[in-house]
Partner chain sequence: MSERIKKVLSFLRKNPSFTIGLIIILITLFIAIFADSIVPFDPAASSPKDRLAPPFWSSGAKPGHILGTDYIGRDLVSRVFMGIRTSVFISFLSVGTAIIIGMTVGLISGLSHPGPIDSILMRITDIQMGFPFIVLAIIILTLVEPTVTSCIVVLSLASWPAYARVLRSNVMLEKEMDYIAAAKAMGASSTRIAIKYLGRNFLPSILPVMPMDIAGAIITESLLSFMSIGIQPPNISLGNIMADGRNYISTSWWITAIPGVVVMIIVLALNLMGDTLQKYFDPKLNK
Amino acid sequence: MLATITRRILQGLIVIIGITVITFVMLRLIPSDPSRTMAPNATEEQLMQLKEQMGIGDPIPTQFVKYVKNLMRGYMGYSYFQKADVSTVIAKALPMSSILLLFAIIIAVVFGLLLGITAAINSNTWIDRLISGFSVLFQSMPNYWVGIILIQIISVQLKLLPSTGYKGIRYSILPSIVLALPMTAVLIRNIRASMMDSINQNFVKAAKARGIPSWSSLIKYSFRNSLIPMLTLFGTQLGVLLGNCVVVEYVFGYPGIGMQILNAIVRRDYYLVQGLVALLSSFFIIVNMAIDIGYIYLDPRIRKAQGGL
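Just the structure block for this chain alone, the form predicted on its own, nothing else.
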């Protein structure tokens, strides 16, 4: 178990280093000039001075060496467009995106599990067909379109919830619903399929034959067995969720990590982009490492292969 965790941590560090190098080089190969974006009317001499201040006047290898040295001291760089350290910008945006993601995950998991299990229990009935139809609908609708429709109905017409900015938890409800719908649809369809497969397995039939109550066999045997493929699905959907944050936060004017990434890319704010990409890749790697550990806990075969817990 310890060897597995150590190996996954080392693999994650290698991936983060690779992503950092690729992001650093690719940003500087884009045919644009951040200094020109920041000061469009400046002279060439002024632009050269600005590049030196921004740390982008040296050759790429020299810039990378300086960047790595700063990282080892815990300094992620300075955002000249936001007039603040990168760590400060991230610290302000991270809590708001964390709230958004937390709400979206709770909504998706609760309704995905509830509706997926209900559809599996009532397979090939009108209930199953209705839930499956809704899941296809939720997955097919573009999130930016859903966001605009919800703003128009919930915020403009009914005036129930605010639609833009952030001044409290209520501002996170609408964007979190928009984020949650596609993930909910995917969870419903996959939980339904996995549960139906588990229900038909011999060990579930044997549990029923021994007189174990239907709900007990459903939860202890069918549901737990279906959690193993769900972990992989959940990990991939988190990556999709992070990507959708950019679009959803833009539609709602929500000042989170997604909005910061979009603005930083448009402005060619190199150090802020690098810091945000490193943050998101680290989060994704940590989640996948937790999922690997979850496999060991849920599947006795993997636990045995790893030498037990």
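Between two forms, the rigid core is defined as the largest C-alpha subset superposing within 1.5 Å. Quick caveat: nothing in here was measured; it's all calculated off a predicted structure. Positions refer to the first chain, counted from 1. First, how it differs from the form predicted in complex with its partner chain.
Having gone through the form predicted on its own, I am curious about the other one (the form predicted in complex with its partner chain); can you provide its structure?
Lone chain follows.
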């Protein structure tokens, strides 16, 4: 088992390195010169000097070697447009996005469980149909569009919550609701489905036959049984959530990681983009790696059949 885990971690490392290299090369292939953007009226000589300062003067392979050397010393580079170290920019933006993600996950899990279980208990009644109908509907709405419409209705018309920017925790509420919507819909549908699945399993039927009320056996047995597939679902949903986070931050002008990435790409703020992409993908990969390893640990069937992971 230790060998499998080591291999899984190595694979994750390879992927993170691969993403870093690809980002590095792609950014430098963009036909535009960030030093020119920084100093539109500079002479050629001044530009060369500026490029040297920005760390983009050397040929791409040399730049890469320098970048990796710096990374090994824990230095992620300097953002010339923000006049700050990349790590400082990240340290400022990360809590903002974390709040957003945390709120969204809490909303999605609470409402997903609540509505998913309600739908499963009342399966094939109007309650179930209503919940399932809404969840399909919310899953089908483009996230960014929901954001625009909610800003218009809730912030502009009803003036309940602030719309864009950030001046306090109130500014995180609306974006996290928008971010939570599609995930809630997915959770409702999956929780309902896996509960329905385990309702038909013998141990639940047995509990019912022994006179244990159906809702209590549902929560005690079916729910527990549906936790493992939920773990995998969380892994795949995390990728969707991170992507949506970038989009929602864009729509709300919310100053988190997503907004920083978009601005950095537009300004060709190379080292900032690299740092942020590495951060996002490492987070996604590490969580999924942890889930895979957790899986091996939890499920004896997988533990035994350790062939092709």
